[in-house]
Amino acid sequence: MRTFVLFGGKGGVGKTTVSAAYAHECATAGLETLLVSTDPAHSTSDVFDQEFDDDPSLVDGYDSLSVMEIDPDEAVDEHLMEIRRAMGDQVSASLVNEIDRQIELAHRTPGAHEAALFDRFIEVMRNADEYDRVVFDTSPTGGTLRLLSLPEYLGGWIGRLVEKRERSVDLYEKAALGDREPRRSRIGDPIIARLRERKENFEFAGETLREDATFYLVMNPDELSLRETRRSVESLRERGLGVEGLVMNRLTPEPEDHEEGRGARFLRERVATERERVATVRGEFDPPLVATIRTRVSEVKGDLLRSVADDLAIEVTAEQP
């Protein structure tokens, strides 16, 4: 198993429960484990009955399981403040107010959350050396796909910005007259340095996601979930990110043979329908179905979390270098 394990799927399918159960399984197997929530809903605190924030915190009752919840709004604020500081050092005082205005507009721009969140995502991956396994509980499918597409799209865009900036610096240097030295050279230009740093970060993220990350998609036994899962598998593959397996969550428990009445009949019909959908996934979906998890009668935490972990047939052994 690779270092980074990501659980995705549409909203409400139980990604947090499954990712928390897998993190529990890894930690109890002796792996130093970090569970990272990038879902704005943040249910990990409910699962473990403990408050978490943007810094990893050891979970009560565990020796090797830590949790962190990335706040997208806080990540955006930090991201834009960093841009403000970097740009403020490179422009004249007369442009500072305009930069502030543009940054304020950027705060409300579609995609700002994804860009800021991905910066934090990269930071976690770059500083994961102390962990044997990092488990990501991701946001619903659409947001996750936009997040994971950033290395491909922004990496190329930043590369073109670097080329334009280098040409601009060259033109400036050629326009310098006499013994007057240009204020910047291409090598020492801070904007080029900043863009190259960003490009390097995106290249690192893309390579890490392809080479050292494993993806699992969580689904429910309904047609909408099956359709979205199929689309997600295709979208991830288009980005060079393969799905290792599928997890079918919230299967209906079958009533006892002696139970009768309308409720029992409903449950039997529901179970029959779900079995057909499980068979469809097993027979028609390319990634294997690695776990089926029945619905619990109460919130999954404590002993119930351990029982869900027992249902997961997902490898926890660390991959040897």
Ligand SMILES: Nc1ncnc2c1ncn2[C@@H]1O[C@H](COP(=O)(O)OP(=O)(O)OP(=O)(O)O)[C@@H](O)[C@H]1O
Contents of the next structure:
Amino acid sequence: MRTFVLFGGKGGVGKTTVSAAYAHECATAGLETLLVSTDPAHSTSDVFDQEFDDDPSLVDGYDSLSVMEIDPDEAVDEHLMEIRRAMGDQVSASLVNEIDRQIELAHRTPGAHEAALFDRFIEVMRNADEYDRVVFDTSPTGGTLRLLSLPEYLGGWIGRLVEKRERSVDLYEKAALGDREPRRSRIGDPIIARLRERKENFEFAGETLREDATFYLVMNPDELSLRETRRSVESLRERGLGVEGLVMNRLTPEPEDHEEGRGARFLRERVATERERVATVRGEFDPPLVATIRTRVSEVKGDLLRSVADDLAIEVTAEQP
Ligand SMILES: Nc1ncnc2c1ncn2[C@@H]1O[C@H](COP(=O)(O)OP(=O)(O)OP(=O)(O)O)[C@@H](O)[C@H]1O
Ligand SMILES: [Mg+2]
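What would the structure be for the form predicted together with this ligand, given that what you showed me was the form predicted on its own?
Whole complex next, starting from this chain.
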């Protein structure tokens, strides 16, 4: 098993529930475990009936399970503040207002949350030394994954920029009299330094996700969820990231044979439909179905979380595969 385990899937399929159940399993097996949630609804707090924030804190009743909740809005704010600071250093005061307006706009673009969250993901991955396992509730989506191919593009671009800088530094030196030091050198260039840093961050993320992360997708037994899952498996694969397994959540429990009446008939029909979906997944999907989880009578927390964890059956080991 790798250090980072990511659970993805469409809204509401049970990512938070399954991530929490898996983190519970890891911690119970003695692994120092961190569960990272990015849910603005703070549903991890509901699962454990405890408030969490941006700093990892130990879950009551556990000695090796910590949770941190990344607030996507805060992440976006920090991200934009960082850009604002960086730009402010580089441009004239008159441009700063214009930049502020652009940044406000960028704040509201659909990709801003994803990009900011991804930056926080990378930070967490960089500082995960003290944990045996880090479980991410929500894996990067198509848009974020595209960022992973950025280093290649940035690589060429930075290369060309550096060449230009070097040439102008050369010219400057030739034109300069005596042995005066050139004022600009590509080594100290703050813009290039920033681009390099960004490129390295994405390189690190790509490498870590490919070499030290395992992806699982959570799904429900309905057509929409099957389609969505197929697409996610594809888009992850396009980025060189394999899905280790699928988790089917919210299967309808079957009534006993002797039970009759409308309710029992309804349940039987549902169960039959869901069986077909499960068969489709087993027969046509590449990643194996590693767990099937029944629908519980109420929200999953407390004892129900332990019972879902028993259904989960994803092997928990500390070794690399
Ligand atoms: N097997 C189950 N039985 C009963 N309730 C469940 C089950 N799985 C999930 N739920 C409940 O369904 C709701 C949604 O589940 P969950 O929060 O895990 O989904 P999610 O994929 O994380 O959603 P979101 O996309 O909003 O983050 C929760 O109230 C959860 O307790
Ligand atoms: Mg969730």
